[in-house]
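Just the one chain here, the form predicted alone, laid out as structure tokens.
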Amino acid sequence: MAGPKTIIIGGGIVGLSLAWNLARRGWTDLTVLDRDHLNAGASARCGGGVRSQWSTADNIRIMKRSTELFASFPADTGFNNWFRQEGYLFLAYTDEQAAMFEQNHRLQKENGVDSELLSPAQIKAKAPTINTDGVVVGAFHQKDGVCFPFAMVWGYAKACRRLGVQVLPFHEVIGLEVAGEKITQVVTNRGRFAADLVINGAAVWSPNIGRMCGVELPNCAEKHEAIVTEPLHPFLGACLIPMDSGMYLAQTMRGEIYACVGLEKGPATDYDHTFAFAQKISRLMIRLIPRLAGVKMLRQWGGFYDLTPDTNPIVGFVDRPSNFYQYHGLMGHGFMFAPALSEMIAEHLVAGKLHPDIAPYGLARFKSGGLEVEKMIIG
């Protein structure tokens, strides 16, 4: 089966993983158009977690299969991506944080994630380096991990043009060009693309490309900061997240120690960092670790969070233009849903198959009040 001639608009691993998985399934005619060079977004400014605990069902069920596909990765592609599967380690500090992790808890068994839940004792043997001052109970799951996310997209691109789809970066897409009910023209600033479907995995920058051809998405971006230190004797092991800041804290095959945590909302222009950020972070990471008093820190760097309103992507065709398919909205989080949700999507668009996990996901849903929230958004 060629396929249509397809056009996705976003080189991160959203729109990498799908296309890949789209030519694994046969479509011969695929064009990922990027506006920078490859890792210059979301993709390489995340922390590379992958993890199944999750609070609503379907969110569990999507990173149970990604956690799979990161695991095959290499196998799958020719490219190692450095996953390990050292845990994530979740640290409540409330009576009403604690409640939440048992009712995740028990959800994430009635999904096939063997998460478990820790005392301060069993967290302190787990993770002697940390303070458990104020902790009421931990939530951990092995499985749970981290890669290099350069990795991920370097693998999918190379992959990618393996099996011949066409990789653009630095072709911004500047216009949408419809007649009648479809695009039939992506405009770049290199030049113009005929297209039978377009796919919009732009992240934070998925509005604007909404906008030219009269699609409005309610996407926001919400600004995050992340620091890595310098190389540490390896100790750490589980990345750890305290719920009282929502900080994610874990250490890189080399030893630095990476963390992040966000700090405002607005509008998706520019990737500054700030003093600020150094200040509130270095406290948290010290309060959290003792021991990372008076660590040098190597670099910062900024990035955005893509957050709708209801806390779930938006996955599927708008009404009008028929042939414009929506596929962001990830929460921060894209990178680690990506190779699950791509597989998804590539049934969808090739065979039909509307997985029932993604089928609550279309844009239409937020004329009725949207979608159960996560509550699990961290970072």
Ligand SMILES: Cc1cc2nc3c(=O)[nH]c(=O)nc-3n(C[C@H](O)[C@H](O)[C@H](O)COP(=O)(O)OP(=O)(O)OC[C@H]3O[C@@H](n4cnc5c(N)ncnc54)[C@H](O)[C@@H]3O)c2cc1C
Contents of the next structure:
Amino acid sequence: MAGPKTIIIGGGIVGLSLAWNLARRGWTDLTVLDRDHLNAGASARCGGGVRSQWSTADNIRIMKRSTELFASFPADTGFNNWFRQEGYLFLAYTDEQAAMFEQNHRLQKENGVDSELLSPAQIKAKAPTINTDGVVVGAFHQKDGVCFPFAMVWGYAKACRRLGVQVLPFHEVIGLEVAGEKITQVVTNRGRFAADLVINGAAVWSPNIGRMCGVELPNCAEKHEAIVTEPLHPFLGACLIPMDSGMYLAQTMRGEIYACVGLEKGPATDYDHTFAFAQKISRLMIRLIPRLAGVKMLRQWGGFYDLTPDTNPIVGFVDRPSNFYQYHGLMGHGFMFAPALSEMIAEHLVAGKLHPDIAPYGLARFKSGGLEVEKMIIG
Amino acid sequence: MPRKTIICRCEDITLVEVEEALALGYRDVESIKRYLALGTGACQGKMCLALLARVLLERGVAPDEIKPMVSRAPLAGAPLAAFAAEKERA
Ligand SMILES: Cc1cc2nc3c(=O)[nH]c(=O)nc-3n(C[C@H](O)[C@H](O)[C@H](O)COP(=O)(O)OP(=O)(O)OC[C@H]3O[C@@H](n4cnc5c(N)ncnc54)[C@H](O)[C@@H]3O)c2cc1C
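Could I see the form predicted in complex with the ligand next, after the form predicted alone?
Starting with the chain above, the whole complex follows.
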């Protein structure tokens, strides 16, 4: 039983992790289509940050599972993802932020995530190079960490192909043909593909795909920029998030410092890098770690966050066409959520078991005002 | 070129690895970069691109299909302090 003829649109971490999870469960009649080379979209532009320190119970549970999957990825796929678990350290500068950390911490504990609250002195001991002026309290979780984004895409693509999945870069979907209630053909610039089931995993481009068969989607592309520095001797264990700016800063396994921070809010049409960003991020980095002043910036670039009106993903079937499944809207944290979400979605599709943590994510929720908003979205 | 020839010095990528990428169907510079991380190190492709182009030409890729990697700021690595000190632009 190879399962239904399934076409996944989008070969980022979302499309590939789902393909692998389906193929492992016996659905091997699968084709993943991407209009570009692999590692072109947000999945290759992101920071590779993976954390369970969230503010809603379902996000905490999903990320607890995803973290286990990042850790077992080399064993599961035979591919090294360079995942390094030296924690995420959030820094609070106001009483309000401190109160939120305490509330999150309680909820994380209740959901089996062993995070801790740290005093400024404990922070200094853990990360001696950082400037703790004005810090009220820190929140730390040892099992959080950072992963090499390219490697997750390579690993999933390789593991998929080994299971017989067709992964086809440079295949741009340009149309969907609907007969009656169902999509029957996916049309690309390089030919047509018959389909029993179509999965829309095209992130910020998902609304374009939806429109090809009359499905309106509310996603909004927001530009986010990032930089890397020259590689340095490892000196920074934890990924740092100072809440006064919302900057994310981490040292990767390759030694470089990766940093990003929000700049312009709202819908964007390009992700070109800007000087304003280079200046803002450099100032924030030096303020947090003064010794970075002399370190060279090597490259800056941009990418899109895939925003939804209530900060939660869009997952599930739509009413019409009845064989059109949505899997997008992963904000600025889809890299870390994808492994666990894909596992749940594969169970949903193959075994018909809808996991309670993804059940609320259907598109129909927006008709009734959406879901609880996640407070720990950074950037 | 011997098979162990280093094509990308920053990321230690050899000719054998480039050939493996070619065999898998990656024939343009951007795909090879995203498959091997070639050109993503300290020199940002300034040293390896010419060698990679030569390998691609020798393996039959047409000259007009060999395009350089997307080039991004800064053109050469520069200290964070230099970016931070620059006055606000209107
Ligand atoms: C600067 C930045 C930093 C981030 N940091 C983090 C982080 O630290 N941790 C974290 O978890 N997340 C982070 N994210 C978010 C994360 O990158 C995304 O949520 C995640 O990569 C989404 O994966 P995806 O597969 O949905 O999207 P993508 O990787 O964008 O994949 C979508 C794919 O669809 C393809 N496509 C589009 N249109 C078509 C078409 N018509 N036909 C065929 N294919 C098409 C595109 O080519 C693309 O490859 C960050 C994002 C940015 C921009």
